[in-house]
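So this first bit is one chain, no partners, the form predicted on its own, shown in structure tokens.
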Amino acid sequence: MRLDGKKAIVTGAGGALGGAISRALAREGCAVAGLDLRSDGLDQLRTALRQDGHEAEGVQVDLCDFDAVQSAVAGIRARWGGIDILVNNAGGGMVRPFAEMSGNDWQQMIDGNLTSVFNVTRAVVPTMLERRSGRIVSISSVAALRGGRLVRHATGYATAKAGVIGLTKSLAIELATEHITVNCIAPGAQLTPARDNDTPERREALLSQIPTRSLGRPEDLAETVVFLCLPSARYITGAVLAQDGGHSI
């Protein structure tokens, strides 16, 4: 209960990463209002957690929409009264040569994975500095260190994620005096159900490019998180810490 009382927003909860930052946020003791697009996992994680005695809240938006955005964190702060953590954790990736790349398939991925970033912070920033406190933690990926080396021809995704770690930076800078911390992760390959479907080549592909030859955990990538919140982390902001078995060394 490390964080007991404290108030945090996740977006893409409703998937698998969102779901395990969601719920290990949860069991530190904090109130988590998940936003998704998809109602479905969203539904299911508020549930759960609830089932469990956890204060949650979940509400569908689209989180490329910036007055949706706006809208949907007003309501959650009406309900908390303010909001102490904040985890960009919704976005996606496109495989695709670049060469083949429309112009619609680069908004895409421009506005789901840093847009996306940009409209949820911007709500929730304004109240974070009437507190003079908050925790931010971003969610970008390898690709944006390393260029996409595990997934080729994603480099629409790994653009969009360096933006990430750009707007990380630059924010953290200009937070630092408010007792802000902004920070981001940039996790390798992850143990999720989508990786289900790896054929054996391009599970040997994937392990071939990282030194500890395993993949990422959810929990563990949420854990991360949960130490970027906590008290003991107020000296730690602007950092990108690669979470991704040694690849991008």
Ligand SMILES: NC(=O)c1ccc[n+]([C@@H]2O[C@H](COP(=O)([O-])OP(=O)(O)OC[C@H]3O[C@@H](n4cnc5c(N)ncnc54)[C@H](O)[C@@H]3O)[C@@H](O)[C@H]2O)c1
Second form
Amino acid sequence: MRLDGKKAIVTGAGGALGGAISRALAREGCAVAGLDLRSDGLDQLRTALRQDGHEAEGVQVDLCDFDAVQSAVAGIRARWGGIDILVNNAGGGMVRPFAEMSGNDWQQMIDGNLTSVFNVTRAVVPTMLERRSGRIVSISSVAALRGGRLVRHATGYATAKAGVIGLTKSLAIELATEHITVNCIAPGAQLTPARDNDTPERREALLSQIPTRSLGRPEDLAETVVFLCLPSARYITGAVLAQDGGHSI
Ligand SMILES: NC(=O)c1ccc[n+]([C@@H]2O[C@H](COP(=O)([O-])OP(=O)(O)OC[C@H]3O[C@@H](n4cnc5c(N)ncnc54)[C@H](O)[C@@H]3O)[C@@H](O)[C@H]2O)c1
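What would the structure be for the form predicted in complex with the named molecule, given that what you showed me was the form predicted on its own?
Entire complex below, previous chain first.
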């Protein structure tokens, strides 16, 4: 196990990609604390990880609430003594033509995909600074690189996910001498349960834009997160790694 004894926080752990990332980190020896707004997926994940002999926690919290996030992270830190890895994965898109977006729609996208990343990262960085060690990996999107061509009418989402890239690069520089790396993955369309609703026409339209003509596998994405957390990735920081079958080329 390549990350034996490490303590990891994974946001959105109750969802499809967050679950895959949590399982992959646990398999490598991490204790995993999942943070999520919804308790159902979180409870299932915690039970499954514990049954497999892993140390796991689940904390239900709205990541858009600064104070609630600070206290959730302080609780984990108090129980575990520190946090080695943070995966900012929670988020999600909204499809709405720009001319029909309300101010509330915009704020929802910025809060859910960007402010949430600030809130959790802000809560975790002090403990990483104290230990002069840490790994932060955030999940952006191909929408940030390509303006959301895979999902039309995703202006708010694409903008917020581009903000995650800016945060990654800026924070990577700020923490570079502290042995804390900050990286970001920009996935293309993943084969998650949300894709089960695709009509054959919709699926073909998606695949026609992707050079490999295939969707991403959540397990592969999870392995990329693991890779960025390994000791051998110590020299990689501020990177934006597209994992999209070549869609962003
Ligand atoms: N699935 C894809 O094809 C794809 C592609 C590119 C990027 N992404 C990104 O990957 C991440 C995970 O996507 P997914 O497909 O697993 O989605 P998902 O909907 O299955 O999971 C997202 C999880 O985040 C949680 N969440 C959302 N907002 C929250 C908040 N304010 N507080 C706490 N929890 C919150 C949800 O409850 C959910 O469990 C998202 O950031 C998404 O934008 C996904």
